[in-house]
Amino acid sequence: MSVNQYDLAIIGGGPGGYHAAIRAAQYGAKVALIEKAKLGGTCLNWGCIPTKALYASAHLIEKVKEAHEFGVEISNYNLNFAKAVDRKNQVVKELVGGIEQLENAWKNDVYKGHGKIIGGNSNDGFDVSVEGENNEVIKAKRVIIATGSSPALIPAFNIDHERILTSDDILHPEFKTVPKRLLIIGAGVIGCEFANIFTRFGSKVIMLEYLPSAIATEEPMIVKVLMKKFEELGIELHTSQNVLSVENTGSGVKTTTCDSSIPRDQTDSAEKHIFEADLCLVSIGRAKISKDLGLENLGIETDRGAIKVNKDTLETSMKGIYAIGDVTGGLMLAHVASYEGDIAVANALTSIGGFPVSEMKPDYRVVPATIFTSPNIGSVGYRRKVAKDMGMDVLMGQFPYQSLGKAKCMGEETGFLAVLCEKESHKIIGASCIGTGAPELIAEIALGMQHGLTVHDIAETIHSHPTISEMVLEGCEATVGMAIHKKGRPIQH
């Protein structure tokens, strides 16, 4: 029986894998894409997209409640959560279908099943088994592993997928009941996004965080604005909490904690705190999916489940096999996985030869990050404390939404944009924003940083008025005391 031959086999059809498959096809490669579930991976099916679909429903509730301020009287509105979930499911279905059509349009062969590298080398090609409805083996000159990650299952938390849930559980297509009380363990990005959504849907939300602050990687002043908003919404946040146990009581959940500063060997005698709710969402991290891929037989090195790669090529310790995205343990962001897909494809095809592409090296200096709470949060580059700790002399300019005409017209006056630049060169090195459209505003700054622009380069670019994008203009001007609609420091030459 003949074996299908490919230039490139990609294991995992998430934002890294499906993106890499299309990119490789654009260069003329014959591609096999292997996915055991649905194309789009965690991001599309269990993460980024479904949460944003629910966020859209939650945000609409927020705007309806504020409608009277705009002269629009709305009464007798209710949340039909089941319908909101159905809409979320439809959004996901349509996007998955779109990816399927794109892979087909580029003539990529999509295999449904579990991919595993069972042998071979970079000279003769690799044998990859696909365990699924039709068990088969294919052969590829190069392989990219893009298997991603899944919610971390901490034994002490007794995740039973009934009352003690992961983000996958709460985004399940059939999860259609809003809990009266929701306990969220972890006040990072995932926890804060779900807290915002379910509070808008009517849940009483209680959050427990091990660290002294929520979303601790963000600028403290950004966190302060979000925490004030959470307080207004009635979200309870308890920081410095070490969760000792989580129990399904049959009718609800009970969580026991102590102060996180107490050493582990002294927690038995420490003062305990009890928190109860109907459901508990555990959002404290993700585990890399690297088991049963054939790594051990090939001698591919891992570190606590993360596949180790060459930082310049993304190649594993086995020549001809590459790894991208969450499974490598790097920046666990969908857009980073897609970016790494470009890098791995370029290097894999260059090593084969005969394709119109050259070797590429990854560059992680400018990676934007977003948090879809209300208000939104966007950031890129250095935070001020990190820059100062590195010995950098910096200037920071802030511009508030309440000073922007378009934001005031929209009733979106909460938040600000802070831009960070080097004091001597005025080159932009970072920015943080909380407010409407923050992720989109950060995109302009990321572009400027990628190309080494100064705050003056941005300020000298005409921005349309009235727009939210003027936040970037005035934020950059504020770093050197030149913002028009805010009185600040004297001009910094």
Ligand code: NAI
The other form holds:
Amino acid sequence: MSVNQYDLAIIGGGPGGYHAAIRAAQYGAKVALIEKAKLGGTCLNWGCIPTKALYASAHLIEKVKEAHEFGVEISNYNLNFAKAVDRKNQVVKELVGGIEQLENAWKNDVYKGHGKIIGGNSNDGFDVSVEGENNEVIKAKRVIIATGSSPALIPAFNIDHERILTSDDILHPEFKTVPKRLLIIGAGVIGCEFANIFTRFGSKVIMLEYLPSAIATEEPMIVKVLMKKFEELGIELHTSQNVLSVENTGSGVKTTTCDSSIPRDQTDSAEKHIFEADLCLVSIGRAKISKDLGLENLGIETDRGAIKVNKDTLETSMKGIYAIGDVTGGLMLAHVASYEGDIAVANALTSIGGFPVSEMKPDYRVVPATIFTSPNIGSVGYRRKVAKDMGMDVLMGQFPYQSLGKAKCMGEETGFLAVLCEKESHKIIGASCIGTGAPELIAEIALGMQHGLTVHDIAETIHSHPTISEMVLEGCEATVGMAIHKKGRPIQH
Ligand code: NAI
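Alright, leaving the form predicted alone aside, put up the form predicted in complex with this ligand.
Full assembly next; the chain just shown is listed first.
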């Protein structure tokens, strides 16, 4: 029996794997892409895309509610959640179909099944089995592992996928009922995005967070604006909560907590709080998918489930095998996985030789991150406190949406952009934004940072008026006290 031979086998077809497969084909490599579920992985099927499709419905409700302020009287509207879910499913289907077509167009072989590295080395190539409809073994000179992550299933939370759910359950194509009361454990990125969506859909949302703040990774002043909005929407956030138990009572869910400052061995005697709801979403982080990939056979090292990689090459402890994206335990973001796909492909193909590409080294200084609550959040680079703690001398400029003509016209006056630059050089080193279009605004800052621009480089670039992009112009000018639509004092000289 002949064995199919490839330059590169990629295990996992999410934004890391499918992207890497196309990139490798662009360089002329023969590629096998192995995926056991659907191309697009978490991002397209269970994460970024379906949530943003539901967010679009939620955002429309928000706008309809405000319509009277714009002189548009809408007397009656209803949420047809089943239809919103159907639309979300259709968006996912079309995008997944698009990826399939792209892989075909690049003549990549897509294998449906569970991929596992069963042996080999970087001189002779690796044997990779695909357990699925047709069990088969393929051979590849190099392998990239891009198996991603899945919701963390911590036993104490009793996730039963019936009333105690993960984000996968809530995004299931057949999840079509809006709960009256939704309890969300974990006020991180996923928790806050779902809190916003389901509140707009009419659920009473209660959130429980272990830390003293929601999305603790963001600038505190950004979190403050979001929390004010959550309060207006009636979202109940309880911080510093140690969840002791979660129980499906048959007719709902019941959670018992105590203050998270109480030591774990003293929780029995601690004062308890009870929270009840119809459904519970557990969003307390994600676990890396690194089991049953054959890592042990080849001595590939892991750390608490994360595949260890050489930070300069993304090669694992086995020469010729690379790992990218969530499974490496780095920044769990789709765009980071895709970026790492480029790096791993370049290094894998360079090590084979004969491809029009050379080695690449990852650079994580500029990684934009976005949160699709309403208002949206976007951030990149340093937070002010981190920069200061590192001993950097910084300037920060803030510009509010309410001072921008376009934002006022759109009725989008909540929020601000804060730009951070080095005091001496005026080079941009970070930005945080909450407000309409924040994720898009951050992209311009990211470009500036990537190319070492100063706030003046951006400020001297003509920005079209009236646009939300002027937030970036004014934000950069504000770092040196020169925003036009902001009061201030003459520059000292
Ligand atoms: P996360 O790490 O953002 O948030 C988890 C939250 O749960 C944290 O605030 C944590 O303190 C809290 N927590 C942990 N254990 C807890 C407990 N026992 N009781 C109460 N609270 C507890 O993780 P999340 O939201 O699950 O997201 C997973 C990954 O997916 C993240 O890396 C995130 O960046 C990524 N993601 C990115 C999105 C985007 O780019 N827009 C959207 C959704 C997820």
